[in-house]
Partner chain sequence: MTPPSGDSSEGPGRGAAPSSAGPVPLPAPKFATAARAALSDGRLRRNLAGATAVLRARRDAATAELDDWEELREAGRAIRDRTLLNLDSHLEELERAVTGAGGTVHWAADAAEARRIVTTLVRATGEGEVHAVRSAVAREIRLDEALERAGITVRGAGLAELVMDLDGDGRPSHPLFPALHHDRARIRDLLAGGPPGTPADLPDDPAALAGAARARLRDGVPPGGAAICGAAFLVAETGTVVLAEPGGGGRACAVLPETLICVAGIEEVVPTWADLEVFLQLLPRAAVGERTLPAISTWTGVTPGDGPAAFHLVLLDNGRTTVLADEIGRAALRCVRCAACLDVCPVYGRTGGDPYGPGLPGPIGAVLTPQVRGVESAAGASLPYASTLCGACADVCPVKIDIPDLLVHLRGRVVESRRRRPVPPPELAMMRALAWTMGDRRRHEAALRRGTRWARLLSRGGRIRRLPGLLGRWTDARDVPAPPAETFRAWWRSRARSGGTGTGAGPEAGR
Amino acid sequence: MSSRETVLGRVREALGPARGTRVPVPRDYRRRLSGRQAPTRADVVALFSERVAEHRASVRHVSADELATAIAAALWGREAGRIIAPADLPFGWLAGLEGVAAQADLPAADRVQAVRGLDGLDGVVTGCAVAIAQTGTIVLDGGRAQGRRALTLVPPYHLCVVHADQIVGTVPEAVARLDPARPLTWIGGPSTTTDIELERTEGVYGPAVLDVFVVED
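Let's have the structure for this sequence by itself, in the form predicted alone.
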């Protein structure tokens, strides 16, 4: 008997005849923010802004009418000359661009080509599926205005638009809104890594800069 078979045999033995039986999971954890933490809807949005900023993301609140101008200004400020965006990004979001070459992400012939096509781009503009105030986390699920996962993993700069009504208080609230069968990307600020001496380095495996625009509709 191989080591693998030995280990699997012990696992089956430990599981016993009740294998496959659903194990009750306690669901008595807190699902919503208390009134003390965020008494109003505006406080939930403010808490998200505070927490995502703690993750070293830049956060700005804009109105829907200001969004296109704000995006153009942000890309100019980041010296982004070539960007990419999901093909279904609302057209108006990039309507104010000047001096920035924006391309829509279109299907490639194969997966390798699809990823290589992102090399050399300065940034990406996307929306999101939901954002979480308590943790300052943004979740993308590949839905409208979000594109494929590689879009937000390869370019060095990510500008993410979060509508205020997409912000929830807690992780359980966010999970309740999400489809677990979709490819979920959870973003907690710019990409970072920390070595054994706790030296923090940003942007090794993804965007080193994350700008978040909270749109107050």
Given for the second form:
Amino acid sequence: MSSRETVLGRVREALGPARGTRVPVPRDYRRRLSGRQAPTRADVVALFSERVAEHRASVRHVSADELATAIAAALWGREAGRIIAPADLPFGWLAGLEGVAAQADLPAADRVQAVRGLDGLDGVVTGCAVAIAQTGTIVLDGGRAQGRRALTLVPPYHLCVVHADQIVGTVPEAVARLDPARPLTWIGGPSTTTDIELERTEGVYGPAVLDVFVVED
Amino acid sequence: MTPPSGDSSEGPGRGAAPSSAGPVPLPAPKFATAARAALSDGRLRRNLAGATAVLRARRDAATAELDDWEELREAGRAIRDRTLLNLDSHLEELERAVTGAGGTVHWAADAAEARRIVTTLVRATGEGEVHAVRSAVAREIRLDEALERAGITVRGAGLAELVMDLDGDGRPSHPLFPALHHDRARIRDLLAGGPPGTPADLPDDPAALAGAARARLRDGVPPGGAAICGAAFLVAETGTVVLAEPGGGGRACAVLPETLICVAGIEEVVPTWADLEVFLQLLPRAAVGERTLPAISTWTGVTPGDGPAAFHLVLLDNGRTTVLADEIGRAALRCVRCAACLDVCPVYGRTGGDPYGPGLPGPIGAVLTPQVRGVESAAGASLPYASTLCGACADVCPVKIDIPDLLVHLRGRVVESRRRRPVPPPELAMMRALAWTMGDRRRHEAALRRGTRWARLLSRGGRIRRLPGLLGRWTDARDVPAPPAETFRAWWRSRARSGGTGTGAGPEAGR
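Pass me the form predicted together with its partner chain as well; I've looked at the form predicted alone already.
Every component of the complex follows; first up is the chain already shown.
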């Protein structure tokens, strides 16, 4: 008998007559923010900015037409000379760069090379799939302008552009919008560790600095 | 060391005593014996007291912030119960979904089989080393030791793993913060005593220490090799694995290597993707007292061009079905490994994780380990007593496991399992003697009089430090208050004599 059959057989035997009982699941929890928490759309965006900042990310609100300038200024300010970006990043985002070597992430034949190639880069610029106001979380799903997961793991600096319409209020709203078939990266601020006396400091993996640009138009 | 017979003890003979089908109990000391060293370690107790107080305060704030916290807990409890009662079909669904997404599912009936599967998978990659992120399951099956025995070097992926490695025989004290019992001075000493290149004048502020650890782990998780991780949840409907961690070591393991091996218990399944809307709210706030865990990763099978080229999921039983067979005890399998119960437990707060043995520490370990390993061994039988039954663990549990209720249930099983022994256990002998004494009024009153007199002779300053004879073992770990000078019955009689006012010391004296 295979272990699969053994384990499944044990489960069935252990449950006995109780097996298959449908336990009703009360779902009386909130799916959306209440009117008191965030009365308007602008309040949802403001709540997101506030909460993501509490994760030690720096947050800026920019309008669509000043985004390219703001990105260029941020990269300059963070002394990011060599950056990488997903190949499908909107063309305009990096249009204002000066003195920054930006490379598009192209598929590599060799896996090891694809990861090693990220070593020595100063930063990465991406978009996101969904952002959650209540928890200050940003979720990347590898879709447009987000690239593969290693991009936001290896370089020490991450600039993430969040469109205001990508911000939802709660975790249930985000889960409903996301596609589980895609690999998802939920980011709660820059890389941290709390392993030393529970004090939150820069972590071992992932970007030590996270800049979030909230684009409103 | 695991006894060799442990590898072959699993089999179809499950019909007998429930605990005989589990893994062979490891020779482990009783909880009270194992806790002695920890209790006399002042530094450990101070560090634990400080850390658990911080975690308690953070958790209280984070859970109070949500006005639907109780509704979320209730939903979490119900989803976990629903999952467990349909576990076989959810597991089959999970297997189909993972396989359909390009992953491979392995089934392990016990720890030995899981160790074999993982060792074989790592060997097949041709690598002599593997990167691993801490997980309760890996510790439970002693995966690291098995891989080392097979000649495979295990490299911890995170800061806490590095600290534990440097600590030598150090064992993690907390599922989420393995180095919780070390203060910054100790971590500084561990990091500074390392290989050349480490500054000898390393300051002991956490940021500098993290920097030193980062430099140590500079090469990180290499892109070509294999890595091992655990899981927070497995979504049956979609085959998605959810990893949720306070640091990013697990994310690095899940993204960078060529081969990813995830070892997870069969109870970690949740039915649907939408169910994560409950657990991704419950877990971060209960586990670390934050609105979200800093690094949550989910993936389904393999994704071309992104992450590992091969994904293996090892589903582990290792006694979980034994727990499932106990209608009351199965509630412990709802556990989502948040460790909230540890941080509120007065026993864990003084002993740390070590005395609980290789399984989960804290109150949840005290109910899961004896169920998995059986209550026949001294270590297993001692765990249900490693509690004050204060109930704080039940109050904080995000999936509403009534741990004190389970502890009492297990204490009953401990006494029951010893009933047929030639020498009756002390509880049983005492209960029999009590039944005989209390069966007769005069016997009872005489015993009370004598008992009170002797007990008062034994007491010093209102406390009895040690009871005589067999009962002495009970007072090893606790003091007993001295009984009052007068028994209730004597007081009642004197009250009747003096016309209902009593002596002034009785129960109604304060009115």
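The structure presented is a predicted model; accordingly, all values stated were derived computationally and were not measured. Numbering follows the first chain given and starts at 1. By rigid core we mean the largest C-alpha set that fits within 1.5 Å across both forms.
- The Cα position of R27 differs by 2 Å or more between these two forms after fitting on the rigid core.
- Relative to the superposed core, T6 moves its CA by 8.8 Å between these two forms.
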